[in-house]
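Form predicted on its own, single chain, as structure tokens, below.
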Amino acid sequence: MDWQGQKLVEQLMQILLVISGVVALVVGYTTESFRTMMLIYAGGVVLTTLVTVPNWPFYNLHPLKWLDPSEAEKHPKPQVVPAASKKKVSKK
């Protein structure tokens, strides 16, 4: 999965979950059943289980194209330098 597929997960997600709430709290009230809302809720927390858990194709759209292994010895990591401490100079 990459990046931009882990973001399309992230909005479906959250967005079947508050569609899923709504509906069950809309549909509970008007039933008058507490059960009801929650097997309505539970279904749509599988569906969205579903839909975002495995690994569906559409979200590997923008693959990340890795260096080759020798490609990647042949450009070393860059070191780290310590940057120079910084005294204020006084003007006298």
The other form holds:
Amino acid sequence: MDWQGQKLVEQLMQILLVISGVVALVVGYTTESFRTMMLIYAGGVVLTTLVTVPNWPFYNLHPLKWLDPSEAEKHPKPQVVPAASKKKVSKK
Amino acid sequence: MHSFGYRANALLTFAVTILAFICAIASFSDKFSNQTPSAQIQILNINWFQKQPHGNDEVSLTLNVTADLQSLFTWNTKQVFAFVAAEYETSKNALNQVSLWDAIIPEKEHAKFWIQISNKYRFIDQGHNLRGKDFNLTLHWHVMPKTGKMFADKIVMSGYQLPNAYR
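Right, the form predicted on its own is done; let's see the coordinates for the form predicted together with the partner chain.
First the chain shown before, then all remaining chains and molecules of the complex.
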């Protein structure tokens, strides 16, 4: 998922859950049924899960632009001099 | 939000937080209900009135309890626990409360009732102070919600008196 997709997911998740909660509360109060409220909210949570958790294609519409390999060669990585001590040196 | 697990965790946490909010609001909505319960208790008969071997008085009564607790039920009520207590004063204790009968009312339909019953629990005094005693019969109730705080209230009915001599 790219950055734009992640932002979209976060917004969608919050909005969908809040709306589920509000709708559940209003319908439950007017029908005087606690059970209805809980069922509507559970349905809303399941719907939100299906929309936001899997990696749908529409979250990948702005893929990251990685640099060309030729561009990267123009800026070589600094060389690490191996030390005389027994410390492990990790090369990136 | 870059991995499945991350998103699933965020969703679950937020969903549970919103659930807590919903339950708090549902519990708060109980404040807006108009509650007008009513009750009447009649003592039909004093079955017997004796002094036990250990020196404590005991009474057996037949009661007729009529009550309408339907207005206590809201959408957020799980059940109402009602009980009848005999309350009186003695020289040793400022208040004695003896529970005589109780019931769990699970639904609004069952909350308007008429029952004639002898006391479910024994009416035993601490001592032998009951002869000629004036006492109140109080119907207490505890409304147990589906979410939120339980609250209790009562109706006090006074004017009852036990006989002056054992029978």
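So that the term is clear: the rigid core is the largest set of C-alpha atoms that superpose within 1.5 Å between two forms. Residue numbers count along the first chain shown, from 1. The structure presented is a predicted model; accordingly, all values stated were derived computationally and were not measured.
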Worksheet item: Does the C-alpha of W66 move 2 Å or more between the two forms once the rigid core is lined up?
Response: yes
